[in-house]
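Consider the single chain below, provided in structure tokens and representing the form predicted on its own.
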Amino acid sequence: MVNLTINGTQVAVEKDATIYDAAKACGIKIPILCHDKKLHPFGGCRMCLVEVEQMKGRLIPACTTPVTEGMIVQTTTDEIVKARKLVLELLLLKHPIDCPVCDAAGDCDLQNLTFEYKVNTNRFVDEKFNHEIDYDNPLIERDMNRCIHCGKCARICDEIVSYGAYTFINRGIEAKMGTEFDGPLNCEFCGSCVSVCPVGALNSRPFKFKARWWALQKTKSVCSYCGTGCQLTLGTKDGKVLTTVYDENQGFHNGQLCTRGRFGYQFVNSAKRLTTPLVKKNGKLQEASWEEALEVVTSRLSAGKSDPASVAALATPRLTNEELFLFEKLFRGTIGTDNIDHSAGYAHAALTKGAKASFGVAASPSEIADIQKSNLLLVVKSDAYETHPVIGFEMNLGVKRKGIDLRIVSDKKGKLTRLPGAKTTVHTPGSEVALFNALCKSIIDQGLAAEGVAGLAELKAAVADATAEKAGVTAEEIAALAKDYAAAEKALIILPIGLGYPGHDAALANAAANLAILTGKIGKEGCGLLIMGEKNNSQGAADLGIYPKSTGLSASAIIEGCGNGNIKTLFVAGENPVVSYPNRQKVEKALENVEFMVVADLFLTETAQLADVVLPACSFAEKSGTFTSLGRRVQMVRKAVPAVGLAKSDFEILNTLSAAIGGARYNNQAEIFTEIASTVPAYQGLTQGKLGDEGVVLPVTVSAKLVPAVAKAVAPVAGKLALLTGSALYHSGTMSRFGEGPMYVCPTAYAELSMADAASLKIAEGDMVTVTSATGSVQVAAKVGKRVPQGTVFAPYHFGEGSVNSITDGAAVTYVTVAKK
């Protein structure tokens, strides 16, 4: 520790921290501009200029200079007031001075320190600023005029989302923060350069003149996309959520969202949502009252429990753990049916059935603080960037901060694999597991298993025959990456999931977990293997077994039921597996022929258009409650506006359903987690007091396994490519749709083809074109690039309209011709 003196008060604080730090730590505030505690310290604005007596009272910048013993600091004299006073002076030489009308109003340090040392004149006259402001693209608006030089948007883009998408162009007065070859901005919008803006140089335009600051109505609370369940500040004026607030204290993240979480809350306010019950009759939905649709749903219910095999029902992991909670405990408990399951049947499994079988715990071994803590990063598919981009930004930090190594294995390469040191293994379509068990071959032939590993013998014989030509990459890579694996003190395996991608089942997450335990690299920090969800709450519904436990149907088998009438009446609560689960056309006709069918949704989906009643249901910023992230943290949800129309949340749709057919009926959500406190074991003792701001980590347990994986083979078809499926980076499921901000720069579905590909089929970027599968057709835009290997082509499975579901039938790999139309 380092002991100092600042303004006569003592301080201690660590060797490496600024003046700064020291000031921070004792409660002295330092004006900062340029300053950010999630970047490098810059020095450009100077607005923290103090003075240290041995420096012989020069002055010098708090932010960039590092605390020595004995320092004596001095924050607040008449010298440098003036100082900074002339540094204000100079800010506001060029700038407009346009406050009335700049959207940051309220919410700008520059203004704010202008008042506090009351500049309210200038000894300095020179032009103003005069750039063309950069309207081009439809989330952020770029008004340089008003810059003032700090820095930030560029360190930001830079040091965590790894873009690059600013620099400093020109030099001395003409010096401007500028863009390549100074052009629009075309980045991946994610508005982390918005959030950290000092001034209003950078604006989001979806909030552009829809409040002032000091009107916004502030509420903590947890994004509703991905699972990695970034803390978000929700601004709400008049009863809507008219943008998110940016608070470098909230989450592990710093604050830090992605272009989903900070631009797709709109969907909340969006005038699609549904606002009353509809019941269908002579053959049309048509609004109802909620005692009238509440009464038929009850009236098909009640008469299940008397047949409760013909009864199921799906949810959608993006309601919160009371609800799910009360869901299973309504039909499995109250109505005695056991098919009930969530995302397909199929993209949970590497939870709830490979880790289950691995861990001894259908959760990861690992959280998301390890990606810091480890020294090598193995992950599966470099969509994880696409799938959790604030664990991509985690990544970024771990790789260019920390010199952590990161190897990537992917049947295509993407933004991961041009980090610092990055090494992609590209292997085949469809040949994850065989890739794993030949690593795991490879560390058994080398000799670089750990010690005692219980059950190595078995393991050894099941991957006897695993070779890396399997996988489409040469022995040499195998052995390569087995090594650095191995010689690494610490590794994490990172491995995502969700609908888009079928082959990340529970095999692959036993050939994942095989490779941790087989090297010794489980139960501590920096080492596992995290699995990451798609959606916001897959682990609570991991936890709170919405998924078949004993002779119930999985989701495909329910689809597979209502084909072929054996389920008679099916309750789906937020999932839409007309657009989202494989085999379009098979999902439609058998959700047609099905008797009855209820759907509780935000939106008349694809699905909810063909229901006997379908209840609106409220966004989760219109209620309270919790989720479970990726890693098991637990945090609170809060109400920050009022339900739309007559919209209702699930916890009250489905407690009044509950009450009504004679099971249990609770006042509020807290009372079912105290009932799951009480009865989940992973949760007990919790309660939602003491979950606070931060949330709590699940403790978890692991009985660590070797479980030999079965590797699929894929063999190629001739002539045909070879389509896969996943995330766009800027959706998340299918209800990304109705955020205004991932439309508008990601608004309709595509094929990625190779250049090489492209060529010979003579297809230019933005061709429409004709992918056709053994399953069907569909018509979509082409992409043209590098990522994709030749013989491949991608597709996200966001879209309804050329929906790539209707081309798929579950497997890992589908294969197409791709024709231009």
The other form holds:
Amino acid sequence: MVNLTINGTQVAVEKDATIYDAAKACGIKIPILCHDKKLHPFGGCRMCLVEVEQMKGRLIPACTTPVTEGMIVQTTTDEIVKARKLVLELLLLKHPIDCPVCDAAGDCDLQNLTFEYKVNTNRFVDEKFNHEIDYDNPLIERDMNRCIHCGKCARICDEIVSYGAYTFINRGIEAKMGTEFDGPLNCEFCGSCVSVCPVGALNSRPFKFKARWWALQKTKSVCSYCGTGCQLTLGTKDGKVLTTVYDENQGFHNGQLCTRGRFGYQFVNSAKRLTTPLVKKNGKLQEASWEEALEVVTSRLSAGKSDPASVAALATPRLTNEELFLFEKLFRGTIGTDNIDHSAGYAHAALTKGAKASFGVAASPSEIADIQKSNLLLVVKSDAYETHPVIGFEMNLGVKRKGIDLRIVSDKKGKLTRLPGAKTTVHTPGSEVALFNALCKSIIDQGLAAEGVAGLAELKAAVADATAEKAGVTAEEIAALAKDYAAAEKALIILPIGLGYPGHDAALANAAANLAILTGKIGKEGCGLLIMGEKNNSQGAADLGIYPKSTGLSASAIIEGCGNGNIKTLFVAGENPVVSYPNRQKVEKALENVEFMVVADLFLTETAQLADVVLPACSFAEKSGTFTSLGRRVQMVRKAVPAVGLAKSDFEILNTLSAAIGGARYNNQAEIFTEIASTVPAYQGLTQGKLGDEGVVLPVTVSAKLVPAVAKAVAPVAGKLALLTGSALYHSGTMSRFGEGPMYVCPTAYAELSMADAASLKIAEGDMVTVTSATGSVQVAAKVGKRVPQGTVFAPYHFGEGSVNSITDGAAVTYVTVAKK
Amino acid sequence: MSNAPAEEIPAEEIDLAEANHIIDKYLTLPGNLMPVLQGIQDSYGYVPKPTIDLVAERLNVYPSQIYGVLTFYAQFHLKPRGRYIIRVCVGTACHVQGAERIVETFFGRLGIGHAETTPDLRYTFEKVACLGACGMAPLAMVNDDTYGKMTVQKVDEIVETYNQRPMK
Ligand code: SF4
Ligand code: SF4
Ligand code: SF4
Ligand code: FES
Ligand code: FES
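So the form predicted on its own is up there; where is the form predicted together with its partner chain?
Zooming out: every chain and molecule, the one shown earlier first.
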């Protein structure tokens, strides 16, 4: 610790603190413009000048100057105030004073400081900037006339996002913040640059002219897209979500969001939202009252009580914990069916079966904070960035700032594989388990296994015939990777799971867990396995038992049952099996066939269109409750706007139905949380009040066990390409299709080919192509890139048109032919 | 400003072999971006866009950053330059001796303005600040040759002379 005096106050701070940090620690505010706690110091704006007794004669920038023992600092002498005024006057020289039409007004550091320092005249005059405004994309407006050259946008895009869209271009008075060839912005559209821009140079276009910043109501909540569980603040007015408000103190991610979180909120107030119940009459869905709709559903469900095996229910892991609890209680408890599931059954198996077998608990033993504490990250599939972008930011930071080693085992390349020092092992599609088995064998063969691991002999036998060859990589690569992993003091394996990744199943979780257990890299900080559930509450769905527990049917068996008539009543809460479950034709046929289907959803999805009753449900912004993120953090979701139209939350819907058929009835969702806390062990003792703004990371007790994993053989088919499905960076499930932001950046389905395959098939970027498998064919636009290796083709699964599930059937890899339409 | 906005960059086919060769030479050297870009500038006479993408890919640098470097240093050019670079000094001494008229005359003869290149790639014209030979004001240079005490007639002679010179 270093001791110093600031404005007469004694303060002791860490030795790597700056004067700015020290002042902040004792509650003294030094004005800043170019400084940001998340970024490397820049020291460009001179707003933070202070006086240091020991460095008399000049003013010192507080944001870049480290503290030294005995320093005596003054932060607001007359001279300092004069200097800061000068800085502001110079900035205002070329900066247009268009605050009345600037979206940043009220939230603009320059405006606020000008006010605070009472700069009401300017001793200088000069022409204003005359840069053209970039309106080329519908998400981010770039008005470089308002830019004060703080460099924050370029630094965040490089240091945290690792995209590098911006740089200072030209020099002298022509210098400006620009892009490559001074062209329009064409990037990931995460909006990080917009959020840190201290002025109105970078704006969110969807929010343009919607409301004055100070007139917004701000509600803290949690993003409802992926399992990362980023906290966000919704800016609302007149009952509508108008924007997401950046708060640098929110969450582990300091307010950073990805494009879905930042710009994907429009689905809440989308014109396509369902606003009234629909009941099928004369073969057509028609508007109905809640009473009418619920009566039909109630009578079906009551009848189901006498034949529970004929009732099945699917829920989306986007619901709150309280809703999932009630869902489970209604179907498993009151009605008595075990035919309950989510995410097609396979997309949660890595947690519910895999982690359960390996660790004794259906959860990741590691948490998000372990990423920064690790020495080596072993990521399964480069897609981890696309599925969980803000975890991607964490990895960027760890690798670039802390020098954490990054190893990737993947069937294709991607943004992650280009991080400094990243080493990627590209394996044959579908051979992940084989690859981990080969790593385990190599650990054993090289004598790197930790001492006294139980079950070693069994595992040794099980992986005896594992070879690098089975994963299509060299023995040297495997040996080197095994060695690096074992040698790292702390190593963390990161495994994304979801509907796009049928191969990321229980066996893969076991295989990956084996590697961690074998080398003793479990149960310690910075170690273990982080299983990244796809949806905002995937972990909650596992915790609350939304999967068949004994003889019940899994999601795929439920679909099967709908097809063969065994299931007569199907309740679907927010799932969209028609687009997201494998084998679309089969799913459609089954759902057309089932006697009675009720769908509660925000939109008239492809699945809802087949229902007998459709109930309009609420989005996360219209209700309160909790989500549990992939790091086992339980966080509060808070109601920010009233329900759209006549929509009701799934809590209200399930609560009414439950009461109507003689089940439990709750006064409010919070009551359910109390019950969760007393019945679900991990949630023991929690209350919603205790969650606060930070949320609470659930404790986990791991009893690690080696569980041999069987690698399914994948046999490449001569003359065919291996189709890999997955997530596009901009989407999450099928809900992001109703957000304007994600839909602008990535509006349609596509198939991504390698340059070599594209050349030999004579396919160019943008061509319409037909992708054909044994089960069918789809037509999509072609993308040609460097990400996918020759012999493979990648297609995201989110889209209804050209939906890739028309040609997949749940196998890890589907072999297809691709031809120009 | 001597750099062209994107749409003016000719979309010609570029042979990347030479650029790859230059990158190979410096690949493992720390701080290799500047020498690589200088090598490309020397060898192609300018830095063609495809070479920027190539350098970005192979050195794992953002294209935007390369563009930032290229626009910061006057030594780099983003569009092809003429075989003959005509520079006319407009520094103080030359200015008072009527440099503007010389400049205007060149503009008229060549049909191009400041920092522009003739379509046949024979000439690039640039106004520059003091060339350090104020005694000979007004001053013009063509590549490394200096022409002092410039007059409007001399402009004609210079253009005549270099019209006859070979392009290679
Ligand atoms: S939106 Fe994100 S990727 Fe695009 S320039 Fe801004 S920070 Fe970079
Ligand atoms: S655009 Fe904003 S963040 Fe970027 S340099 Fe200008 S003022 Fe700073
Ligand atoms: S989609 Fe995921 S990574 Fe993106 S903001 Fe939401 S929770 Fe965070
Ligand atoms: S905030 Fe310290 S120099 Fe800009
Ligand atoms: S002013 Fe022209 S050479 Fe000095």
